[in-house]
Amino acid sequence: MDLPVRRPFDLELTLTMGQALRWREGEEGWYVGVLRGHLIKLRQTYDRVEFRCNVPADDARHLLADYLRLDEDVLPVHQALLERSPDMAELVERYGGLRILRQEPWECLITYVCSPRNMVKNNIRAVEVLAAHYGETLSLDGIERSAFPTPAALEASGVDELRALWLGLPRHAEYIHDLAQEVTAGFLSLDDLRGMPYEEAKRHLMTCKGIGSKVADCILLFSCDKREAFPIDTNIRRALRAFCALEGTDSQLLERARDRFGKQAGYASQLLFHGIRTIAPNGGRTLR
């Protein structure tokens, strides 16, 4: 079973550059992951994405088209970005096949709440440990993975039990449990965030424990269709300086980046994030 894609499209780059943490490379070019409670295998063959899934094919097609944004034409995004910032040309040329995933908001929320002061490998471990302990077991082609747990499952676990899983910092367990309570009680509606203006949605998220500016922007960009969100971390600070000659405090950089890139700020942030980790601006040498 497969799906057509609009080129440029790079499945490997999209799945492995750090937006989502639960995709694993398998044999023969397959990537294995769990998406909205379904175990899925994907691989790209030029202008198509081949897939296998433990749900009916038509359901999987709709799910994957939405997740990978296969209905979107990325070329107008490139054009708009280059008109506002010609210095992004090298990154667009090299990594134009990158797509911003449309992730499930709850899993995205918990993934990024666990990220501050947590190494990527530890953050991956935290997400997988939560799934293994509280998620449903899924099977496909002899592979077993666990679905990401529901808010109700994590609320029922209790803070002490979550803390014993060593999810990163001790306070990560507290944040996870608090957020599970907020969602199950209806105080935090993740689906409603998509309908809010960007600034309102960000303010709303930042009222929750454990969610600062960067984490809020990650959640909004990767799961709530807020293309203007611009997460800032150490890599982005370096990239803005190296590729765009922009410096300042995080609040200044956020304002300057959104002014520079406009509605494509989120897409620009991911090109910058990948670029600063893989190429140097002086001739394309690998950064160490």
Given for the second form:
Amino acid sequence: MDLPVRRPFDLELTLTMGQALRWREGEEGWYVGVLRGHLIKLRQTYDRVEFRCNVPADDARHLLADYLRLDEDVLPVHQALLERSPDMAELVERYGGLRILRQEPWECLITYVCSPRNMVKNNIRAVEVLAAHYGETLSLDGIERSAFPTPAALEASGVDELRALWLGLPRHAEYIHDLAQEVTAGFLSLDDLRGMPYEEAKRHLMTCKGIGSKVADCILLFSCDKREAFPIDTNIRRALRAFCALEGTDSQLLERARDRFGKQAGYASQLLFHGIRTIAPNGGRTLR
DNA sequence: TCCCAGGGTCCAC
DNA sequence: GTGGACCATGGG
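So that was the form predicted alone. Now I'd like the form predicted together with the DNA, please.
Every component of the complex follows; first up is the chain already shown.
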């Protein structure tokens, strides 16, 4: 079973560059991950994405078309981006197949709440540990993984139990439990965020403990269709300096990046993020 | 030994 | 609103 994709489309880059943390390379070119409670295998052959999943083919098709944003054409995005910022040409040329996934908001929220002062490697581990402890066990072709836990499951776990999982910092456990409570109680509606304007959705998210500007932008870009979100971290700061000659404080950078990239800011952020980690020697870090 | 990881909170000022 | 210290550590 497979789906047609419009090139440029780089499945491997898209799944492994760091926006989603649950994809693992399997045998025979498959990438194995868990998507909305379903264990799924994906691999690309030129302009098609082959898939395997324990749900009816049509259901999987809808699930993947949404997740991979197959309804969107990336070429107009490239064009608009290059018109606004010609210095992005090299990144567009090299990594034009990179796409922004449409992740499940709850999982995305918890994933990025665990990210501050946490290495990516440990962030991946934190998400996997949460799934293993509180998520439903799934199997496909002899592979076992766990679904990402529901808000109710994480709320029921209790803060002390979450803290014992060493997710990063102790306060990450507190943030997770608080968020689980807010979502189950209906005080925080992640579905509503998608319908709000960017600024309003960001303000709303940032009222939650543990969610600052960067984490909010990650959630909005990766799961709430806010293409103008521009998460600023150390990599992006270096990349803006290296590729676009932009410098300043974080708030200045955010304003300048959004002014320059407009609606393509989120897409630009991922090209910059991947670019500085692969092209620039030493990750663009100034040698001392 | 120092710096730094996909930051955020809390506190002065 | 801004700048600094602090925070479950581990690798270069």
